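Take a look at this single chain, the form predicted alone, given in structure tokens.
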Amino acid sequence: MEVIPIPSNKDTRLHAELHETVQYIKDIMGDSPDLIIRDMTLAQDWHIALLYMNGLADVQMIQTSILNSLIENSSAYNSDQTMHPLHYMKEKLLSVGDIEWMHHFDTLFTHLLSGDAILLMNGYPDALRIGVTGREERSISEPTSQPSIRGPMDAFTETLETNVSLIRRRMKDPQLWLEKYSIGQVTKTSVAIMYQKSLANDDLIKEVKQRLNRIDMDGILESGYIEEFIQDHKYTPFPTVYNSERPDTIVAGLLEGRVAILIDGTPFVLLVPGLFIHFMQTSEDYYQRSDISTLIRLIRYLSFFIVLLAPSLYIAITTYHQEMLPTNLLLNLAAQREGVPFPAFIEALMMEIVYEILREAGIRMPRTVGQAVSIVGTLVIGQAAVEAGIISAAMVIIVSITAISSYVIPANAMSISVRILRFILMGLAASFGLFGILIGSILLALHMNSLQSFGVPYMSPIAPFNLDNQKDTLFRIPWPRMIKRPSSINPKDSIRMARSKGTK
């Protein structure tokens, strides 16, 4: 079958002849059965065609607000009027609020396949786009990947308009600006950026726009596509673009001067710049008392180091530095490892890989059996491996503590990064002992300090150190004392509280 190309940019003008335009649209779309064409002649001998996609457009709204209005009121048109009939329909007949002019085929296809209705008229080389989108949407539900005990329980959905409304409900400020883009040559995915104009740095806004405009790809299906295109460093295990399904988290970022990127079709919204400390914080930190939040936050950082270093420290000490252990503990470990045929590194590597397989299996399995299989599988395999003399009991304890600690890290992207890095440190520990761990830690610290997120140092305000910003890093002081916003993002207005304006 012959493929009819969509006209190039220099030849996208709609035809004046209605039948030519309609036939061309049908040919481009392969005479698709879900393309509905209502061809009709109204009073005054107006020959029009109304096009919409079944399943994307609101059929009831088309019937009541478009077709009924045209049929019942078209006879009121006075032929002596100088207003063109299509202009008359837009200004006098149609009761829909969202109506725009269209002049080119590429724009027509984009809006038609987005759920809008297209009104064409014979003898007129233009069309009206009528906003009647009525696709099925998932209702707002609780967050699944970022749950909390205290705080709002609503989460983003896959609909861009719904996500924008969830943010605007919390920020009733006219300075909250929204700009939309269409990215993807085939999918033409709607992408929007939101920022508080009075807070966000102009250079940051400009950089975000430039990186989005440079994206050249056939399709964008999820925010992860955008994230890989706009991140500063392509080859690093650490995430430099924050993502969240919680509206309150995104609003908190906007109030600090960050920029949010919303993608139609995904419930995860991107937030830039994304710094290391941002991935270790949760919205719940700011809903609890400061002392409680500080304790929980310190536990998270402790868990970060446990995930990163616990297996490698066990390997290094049991392999090269047994003198560091108390005598009784050393004798117990030696007795446990008496029948184990593998060195500590191979033992740890096997257990870590098995646990990662069980973790992935638990995610991919149906929800009704996934959790049970992962828990039972871990217990059965661990116990059987110890009884068979393949793995020591101490190694099972180390791997279990490491696995549990990885769940304490709030951001899944950061948790995965640390889990990857621990394998590298395990290899260094098996090769060089504590010296290898030291070298690996130094290289890791140097790498983290070399990263940036949209021009902001990734480790700030820890490195470069900023004493004033330590109020919300490892600790969180009470809200009345957090007068200033983080200076690392360079917001236009650094003062949070109106009564403190003019004070330092």
Contents of the next structure:
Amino acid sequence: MEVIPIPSNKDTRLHAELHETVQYIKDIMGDSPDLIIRDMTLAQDWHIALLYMNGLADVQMIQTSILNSLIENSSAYNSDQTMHPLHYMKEKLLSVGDIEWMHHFDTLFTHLLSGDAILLMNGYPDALRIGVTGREERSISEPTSQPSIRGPMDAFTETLETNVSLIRRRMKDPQLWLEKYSIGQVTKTSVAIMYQKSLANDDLIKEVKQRLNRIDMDGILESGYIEEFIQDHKYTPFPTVYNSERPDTIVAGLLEGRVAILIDGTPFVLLVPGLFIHFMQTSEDYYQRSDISTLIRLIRYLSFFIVLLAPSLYIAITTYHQEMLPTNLLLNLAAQREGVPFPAFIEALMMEIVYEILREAGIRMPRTVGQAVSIVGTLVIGQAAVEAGIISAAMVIIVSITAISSYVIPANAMSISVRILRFILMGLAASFGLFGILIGSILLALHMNSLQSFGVPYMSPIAPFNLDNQKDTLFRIPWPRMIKRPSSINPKDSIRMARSKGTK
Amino acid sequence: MKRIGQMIVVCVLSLSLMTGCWNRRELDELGILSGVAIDRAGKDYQVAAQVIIPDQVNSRTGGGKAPVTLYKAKGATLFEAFRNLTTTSPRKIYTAHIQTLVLSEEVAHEGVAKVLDLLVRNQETRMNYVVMVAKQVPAEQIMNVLTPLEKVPADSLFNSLETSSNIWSPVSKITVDMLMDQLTTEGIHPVLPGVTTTGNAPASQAATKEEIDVPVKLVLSELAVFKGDKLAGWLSPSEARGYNYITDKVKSSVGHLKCPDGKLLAIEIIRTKTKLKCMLVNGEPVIEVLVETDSNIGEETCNLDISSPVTIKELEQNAEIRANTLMKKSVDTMQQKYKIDIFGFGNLIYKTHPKLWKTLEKDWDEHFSKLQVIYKTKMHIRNTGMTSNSLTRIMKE
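Could you present the same protein in the form predicted in complex with the partner chain, rather than the form predicted alone shown above?
Starting with the chain above, the whole complex follows.
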């Protein structure tokens, strides 16, 4: 089959001859059946063609706003007028809001494939792009990955425009700016950045734009692609770009002066800079009473350390530092270990890996077999392994508490990275005991402190320490007391509320 | 990327190949030592190590068999004897959780310092186990008795010593660090609690029989007094009680008073505080023992009207006299019979009158035997319990 070369020059102009243009488009797209070409001759002998993609454009709207208008009203055109007929249509006939001139093939293809209708006319090397996008989309539903008890129950969808509207709906400010890019040579994915112009630091905005511009890839399917391109450090287990499917979380970030990056086709919106503390916060912290939120936050940090250290501490203490255990506990653990054939480290490693397998299976398996997997997981691996004497019961407890604690960390990305580090610490504990854990923890602290997210120290405001920002770090101070915005993000305006009103 | 890859390979290889997992011991490779008994066997030391069988102690898996086992070994030095244990024990003896150390009288006579050296030098061992002297029986026999309530006999000893020393004044709990303290402090000699067995049946059969009253039990008995690190003799329970009051070791206890009609009245001591003072009278040191005690009436069988403050006052005076007598008896025994200062009076002089101590230091024991001690007890009876007068008195009325 003959391959039609795609116009290499981006500026290939449309042809004046209608049939040439149409034929060219057909050739390039391989005469695709979902490309609808409506050829028609209107009054005044206007030979026009309306092109749109079936399924992407709203057929109802094409019918009422374009075809009806053209057919009914084109006769009103006075041939004396020197006005360009297409211009006349744009100005007088078409009752559509989003309408624009086009002159080149590459933009024509982009818009055609985005769902716009293209109006061509014989004799003119120009075209009109008419925005009638009306593809099928998922309606707004509840957030599935970040549920909450109290708080808004809407989540982003796969449509960029819907997502922008969900944010705009919450921030009715002209200073909330939106900029759109198209990233991906093939996918031409719409990527938008949003920021509150009066708050977000100009350097930060510039940096985000620069990093987005550097991406040169064939396709962007999810925000994860963008995240990996724009993060400061590639070799770290820790996420440095925040993501959320909750509009309220993103708006809260915008109000702190952070920049949101929305990607068409995914409900996950990115937020930069993403600091360590952000991954330990949930939007619900701010909706519940501050004392409850503080308690829950402290529990989250505790869980962080449990996930990180529980298995390794167990290994270290039971194989190197038995003198640290109370005598009765030692006897209890020793009794459980009688006859267990593996060293504690192997035992722990086995159980942790089994847990990771179960977890992954739980996510990937079809819903219908869920029951079977959970029965096998709990009964066979948990109970039977202990009863068979292959695993000690204490180890099952350790693995379980680790597993449960890992789900207390609100951000999945953070929870995964801690689970990875846990294995490293287990290895260190098995080889060097508590000294190994200490060394590992020191290295970890050094690493975490060396990280940055868009120039902001990752551990701020814990390190470098900032007393003012502690109001929203481990603790969550009541709203009327949170007068200032977090200063680590360097917002242009640091005062969140009128002092006199806020502190009442 | 290449460099990081190389670094990861180096780290993994060095972690897995170069480390010998130094000092790593799995829990099931440990012979957890609960108690040690040290005897003399001719020239050698004989060590009896009571090792816990974790399976049998665990409430889920245990039952049926003895919760501990005893390994014995001999050696010219203690260290050798300990290592010699491995010829009988399949696991390396792990000493960190030792609860009780029992010395035979013979070993105590020779001096405890030699024995302690090994145990204190070992970095593994905790310093909070108790030390006891086996009275009249071989130390090994103490480790050979099974105890029904606490599965591990050494634990049982440790716990009964702890409980008793809290609520029964003749008993004092001496841990190894306290003993070392007493050995190395000037002007004080150490004491250790004694332990013995009752009953005649072969000791090892004790708890295996399904009897409620086990034939052989461990009993805390008298108080061993040492001159330096060598056993010098024993104090009876009532003398031990005086010792504990003077050294402020009593937390709470029970004592009795004789009423005018010859019947008895029990007093529960709930708080007591002792202060020692050293005064100089004509250049000679005089020790003043000030005891302040809060107590309740615990049992009254002698028809007194204890609802009257006057009676209470009288009782308090009686009690004060009795307390003074107890302490005096204890000090008298030490001054006349042994001439050993176990009370730390010398240490008190050393602290308060260091210059005077220099002159007394050399023959302190001689000076101690002539030391004048004044006893002042302040007894407060705070409470008479849930009733006031006794049932017998109420019935008569």
